[in-house]
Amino acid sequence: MDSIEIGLVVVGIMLFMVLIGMRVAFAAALAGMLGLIWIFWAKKGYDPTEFIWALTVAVKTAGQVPHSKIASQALSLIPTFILIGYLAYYAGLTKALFEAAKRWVGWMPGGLAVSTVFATAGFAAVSGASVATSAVFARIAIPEMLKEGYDKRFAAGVVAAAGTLASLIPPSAILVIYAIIVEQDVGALLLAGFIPGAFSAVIYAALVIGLAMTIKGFGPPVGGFTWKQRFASLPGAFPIFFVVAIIIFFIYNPFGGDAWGTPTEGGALGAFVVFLMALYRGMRWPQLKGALLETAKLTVMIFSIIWGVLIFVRFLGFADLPGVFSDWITGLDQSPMLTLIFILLAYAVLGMFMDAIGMLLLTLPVVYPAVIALNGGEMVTAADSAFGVSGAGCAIWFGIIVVKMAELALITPPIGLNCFVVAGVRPDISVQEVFRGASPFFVADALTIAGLIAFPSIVLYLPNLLLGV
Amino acid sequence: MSGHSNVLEDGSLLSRLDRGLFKLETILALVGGLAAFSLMLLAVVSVSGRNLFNQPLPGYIDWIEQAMPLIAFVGVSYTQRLGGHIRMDILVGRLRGRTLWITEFTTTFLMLILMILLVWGTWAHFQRAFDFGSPNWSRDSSLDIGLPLWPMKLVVPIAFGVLCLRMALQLWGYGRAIVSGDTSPIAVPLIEDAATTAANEAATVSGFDEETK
């Protein structure tokens, strides 16, 4: 066997590993080795006597991945994000937002749906989760939307899709471990996410306000605030600002000259702040002690998942499987664009059944670079790429859309984990209602990365603009 | 795909084991929890030292690199008996009693073979960082203000040595319900439908609000 057809069986052994049960991790990384092995030994003939140097070869290129691949300065952002999610929910950021979110935007046909969509996205935004945060809203925004007579499957609803918006607007952790697989800029990525991410927000409360327009008895306007009351509900909701707010200084000065720093020390200033938040409303160290296991636990789980595929990539590399992987698909007889939206599809049916972060790892070492061979490699200039982006755009142009993607399966049946987190913090409503009350949103979607696809300037416009990408 | 797991326990030899080890594992999980919080504390002294005071931190790149072993890998046994690394449990989720922990038994058994010999091949890594003649027993060190390197790559075979003997405990777990054919086992994490998962989801979150306002 070549070392193609080894890296074939390989995958294919990893799949079933992963079908069966073992965790992602774990399957990646043992598929890895096997792979390290395997071709080692058949370097050396399959000779018996030299199995014993190829696992010793193997084992030890594979023990190096650990260590050197995680001591690196651009993952403590991981961390880092992820502490400012478990710490944004003793801040007393949600019910702040809700109601800074209400006084602003509730006069707004739909208005408290509006508001839901809002203060969703951006407590979602800067806790990293998108399940917890629905979970959150359902307990605080439901009742109220109950209260003025909305369609419970639709107040459900919008709970579970606005939690999804989590995973573009800065910080976002799926977006850094994108970058770091895939070896773009951090930080181009993450200011890339920012219009995408507003985008939705804002096609989702055009959505709410269009059915309210139409659908008679939706909800009622809720207003009667004075511009004094809105300015007082700033306050309690300004860490969330701030958050967003620091972490793009870091990356990008507004005023002219070097960034103010790294997005590390902006995503750690963020953290202080919200830690700060947190102390002031009350935590204490059972809290605290709580919220620093979660996020060991959390933090871990993902970085078993990057040094588990690392090792699987550094057999990939052996076998040379991307680049007869990237050969196959830009010789397929069909235009790339036709190409790029089966791949696109695979990944939505892939999401129904797996976690948004394994699948991305799992799949981005092969598939990415297939994509930047099917827009006419790294180097391509705009005009003459096959999607109309350059090699640098391309590589953080579908990493939104993918990110995108995989957000979508949240909301999506059998394993749709947002609807399913609504439906168990209200007894009253049942999944299938919450699935068919995101349904309206899981349209909206659908036509915002059809948006994103076909004007690629969308994504592109801030890292261009600021960067120079 | 799961993340959260529960563990049952009785009075065996194998669930004190069992809770015995976790002690340890939510030690060292706190270690690594503590670790990210030191790295913000690091990077506020860091921005600060250098905007306010003109005096940068020395050596900061190199303090965030130690650290991310130990927020990366210490909790790894940890995450293990929570049954916190995701998995796809479309399949497994299906199945019932023996057949279910004869699968369980066989995944983890290949998981446990793996982290043997990551232990071998992270140990190897350690090896060659490590020496008694050098400065601080050290080959290699840090690029700016030259920290060894060695006591942060001595981490993760430790840690992947916890992590095997948590594997164990749970290889134990999964052989005693295959041979009693029992429907809820000790000390292993149970897989729980995504309704289940959610509710768990929620609790984490719940209450803060309510309690503080």
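Positions refer to the first chain, counted from 1. Predicted model only: the values in this text are computed from it and were never measured. Only the largest set of C-alpha atoms that superpose within 1.5 Å between the two forms is called the rigid core. First, how it differs from the form predicted on its own.
Superposition of the core reveals a Cα shift of 2 Å or more for R230 between the two forms.
Once both forms are overlaid on the rigid core, the distance between the two CA positions of A129 between the two forms is 2 angstroms or more.
Once the cores line up, the CA of A446 ends up 2 angstroms or more apart between the two forms.
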Contents of the next structure:
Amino acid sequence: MDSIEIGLVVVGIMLFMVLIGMRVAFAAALAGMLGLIWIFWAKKGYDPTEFIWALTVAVKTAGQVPHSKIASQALSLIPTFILIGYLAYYAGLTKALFEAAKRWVGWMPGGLAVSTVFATAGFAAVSGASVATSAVFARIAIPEMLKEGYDKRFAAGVVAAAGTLASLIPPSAILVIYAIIVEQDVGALLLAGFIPGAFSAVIYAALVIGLAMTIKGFGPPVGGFTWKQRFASLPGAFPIFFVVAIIIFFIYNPFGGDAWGTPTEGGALGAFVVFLMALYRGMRWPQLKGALLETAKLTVMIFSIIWGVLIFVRFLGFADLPGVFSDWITGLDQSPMLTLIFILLAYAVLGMFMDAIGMLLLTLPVVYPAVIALNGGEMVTAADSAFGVSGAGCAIWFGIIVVKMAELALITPPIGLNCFVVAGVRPDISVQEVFRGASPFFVADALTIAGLIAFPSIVLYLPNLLLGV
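Hand over the structure of the form predicted on its own; the form predicted together with the partner chain is what we had up.
Excluded here are partners and other molecules; the one chain stands alone.
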């Protein structure tokens, strides 16, 4: 067997382990180790006396991955972003956001569900984790919707689907991971996520309103709030905008000149500001301990996936699968846009069996070079490109689209993590009911992705304006 054949066999083994229920981190690490040993031993002609040498070299090669990659400064953003979200919950920002949204848009058809979508989008601006966002709003929004007579399946589905917005709206842990995998600027990607995230929230809200208008008793509006009460709810939501401004100012200095600091420093300062807010609003040691423990658990889970998958990625490099796949994709006798659509459909299917982070870590080393080549290469101009974006712009544009596709994995059966989280918080609602409640949002996500593909300026407007990407 040559290296390509070995690579295909090992990829099949890894996918089989994932399908039978093994965690992505362990499946990828084991498959990667097996592949490295196989390739090194094959170079020695499968000489039995050289097996120990192949094993030693494979172990050393895999052993370099955890420190070399996890030591990246950009990854230090992840725990700070996650901590901001948990501290914001204990600071009472989630309840304040939901109350403000309810008073301002609750009068619409499906008002409480619309309020949940917009409040979740607001909270996503200070939370880097979809799982944390879904868990928080499952405690706050679902009881309110059930009181007003909402179907429990839809109430849970709204929370699970809206929680995915945290993957796109900065600060986003998954955008940081994408930037590291494809070696792009973290700040540019975080900026690019704002408008698509807001666009996705508007599509979600429009879907809820449409369902409420066509299905009798689907989601009764909530009225009775005076203008004074509406304006009185705004100060509680202002801290969200303050924290977002801090992070953005550290990514890009709006007054010109050098940035005030790195994204990591901005995330750390944002976490400190939210920590002070939480103390002011009555957070005590048990709540702080809970926030720190939850942050540590989620961070360790993410880093473990990164460790395992990067061993597999190192093997893919030795097998030269990314280059072969890129050549095959660019050699297809069909429209580049059609090829891109097929790639995105493959992500939709893969998301049914893998979590979002693991899916991106496994596929991007192979898929990303192919998409850049389809567009015309890294140096292509927008005018000469296949997708209407420059080489630098394509890296950001495709990142936002693929992260939006990864959001589907969070609500797609049988793995959809957000649905399991909501069901865990609400034992009275089964995970199957949450999946059914979230299913209408597949249509909204399809419309959002179509809009981002058709109008790349939605993604690239802020990076072009502020960073000249």
